[in-house]
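Here's a solo chain for you in structure tokens, the form predicted on its own.
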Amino acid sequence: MLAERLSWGPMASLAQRAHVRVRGLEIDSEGIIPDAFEAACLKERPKALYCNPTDHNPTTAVMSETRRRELIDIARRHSVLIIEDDTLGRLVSDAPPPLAAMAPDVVWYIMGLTKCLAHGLRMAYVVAPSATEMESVFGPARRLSFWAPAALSAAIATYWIEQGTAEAICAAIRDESRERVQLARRILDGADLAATSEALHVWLRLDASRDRHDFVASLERQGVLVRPSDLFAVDGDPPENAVRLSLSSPPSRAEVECGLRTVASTLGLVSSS
């Protein structure tokens, strides 16, 4: 399986447990580079591509529609299925259409509720290219007692979606995220920061002279937890010198501001008031 060279943290360990070999692809400000995908298809002959094209975790990249169509074309020519993780897609109001909307024949689409609705609703929805393919993957697990979602969670999610409550909650999360991103951009002005306008996290690239592990340790001693790029590397290649700052974990905006000012101070920035 192919994936962005930096990707959702647990993905590599889950793939290892399933005996799936993962190869990381080079990425830029839009995500996967098409030439890298093409070359890997020719060399590796992968079965699937796992990707996070909207508000990429951890770099916050949003893939353009043109780039999405390029990847779809390559996937079709090499008979590679695409697994689209759209966990944060609902929070990016101006994002291009999902890959699955452009190419339902080759895309498995996954969208969970923990980020865009509520952490307590541990549920995700899957759309397969066909009913037959869905049955071939999920059919054997149907009789497992732990496979079905909690009935109460499913009922709440369905009711909220049908009544419009889900969209109202999602809109409120977007609004709060927008405020927190603006706060990060103001306090960390002068830093190499990447973020969408409604992101739940930001990506902070560090100067080559600053060791990211020392930076993470220094912040931890001051009560601020951030994640180094190493935790997102899928195949062991040295990642870029960067850290991910979560803006959604602290319950209040005041705590976010306090943490960001600690980051700014540690970077030696003169933060704005």
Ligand SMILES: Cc1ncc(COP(=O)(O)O)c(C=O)c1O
Given for the second form:
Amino acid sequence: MLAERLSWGPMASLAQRAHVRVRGLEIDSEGIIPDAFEAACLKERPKALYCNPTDHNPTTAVMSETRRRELIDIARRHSVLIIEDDTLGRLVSDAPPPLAAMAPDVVWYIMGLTKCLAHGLRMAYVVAPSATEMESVFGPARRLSFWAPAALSAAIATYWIEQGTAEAICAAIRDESRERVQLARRILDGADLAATSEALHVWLRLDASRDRHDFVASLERQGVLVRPSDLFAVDGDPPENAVRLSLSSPPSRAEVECGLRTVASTLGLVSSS
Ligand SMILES: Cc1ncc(COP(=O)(O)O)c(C=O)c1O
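Could the form predicted together with this ligand be given as well, to go with the form predicted on its own?
Zooming out: every chain and molecule, the one shown earlier first.
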């Protein structure tokens, strides 16, 4: 399986447990670089591409519609299935349509409710390219009761979606995220920061002279936990010199501000009021 060379942390270990070999693809500010995907298709003969085209975790990249079409074209020509993880997609109001909407024949679409609605529901939705393919993957597990979603969660999610409550909660999360991203842009002014305007996290690139592990350790001593790029690397290639700052983990905006000020002072940025 191919994936962005930096990806959602647990993916690589889940793949390893499933005996799936993962190869990382080069990414830029739009996510996967088409030439890198095509070259890997020719060299590695992958069965699938796992990707996160909207608000990529961790770099926050949003793939343009043109880039999406290029990837779909390559996937079709090389018979590679795309597994689209759209966990953060609902939070980006101006994102292009999901890959699955453009090419339902080659895309498995996954979206969980954790980010856009509520952590505690533990619900996600999967759309397969066809009913037959869905049956081939999920059919054998149907009789295992632990594979079924908790009925109460499913009932709440359905009710909220149908009543419009889900959209209202999602909009409130977007509003709060927008405030937090603005806070990060203001406090970390002068740093090399990547963020969508409604991101739950931001990606902070560090100068080559700064050791990210020392930076992470220094912040930890000051009570601020951030993740170095290494935790997102899907294979052995050395990742870029960067850290991910979560803006959504701290419950209050004041705590986010406090953490960001610690990051700014550790970076040696002149603090803005
Ligand atoms: C890209 C991506 N996929 C999947 C997940 C897991 O989502 P959940 O907590 O709903 O299992 C996350 C969580 O951070 C994520 O960022």
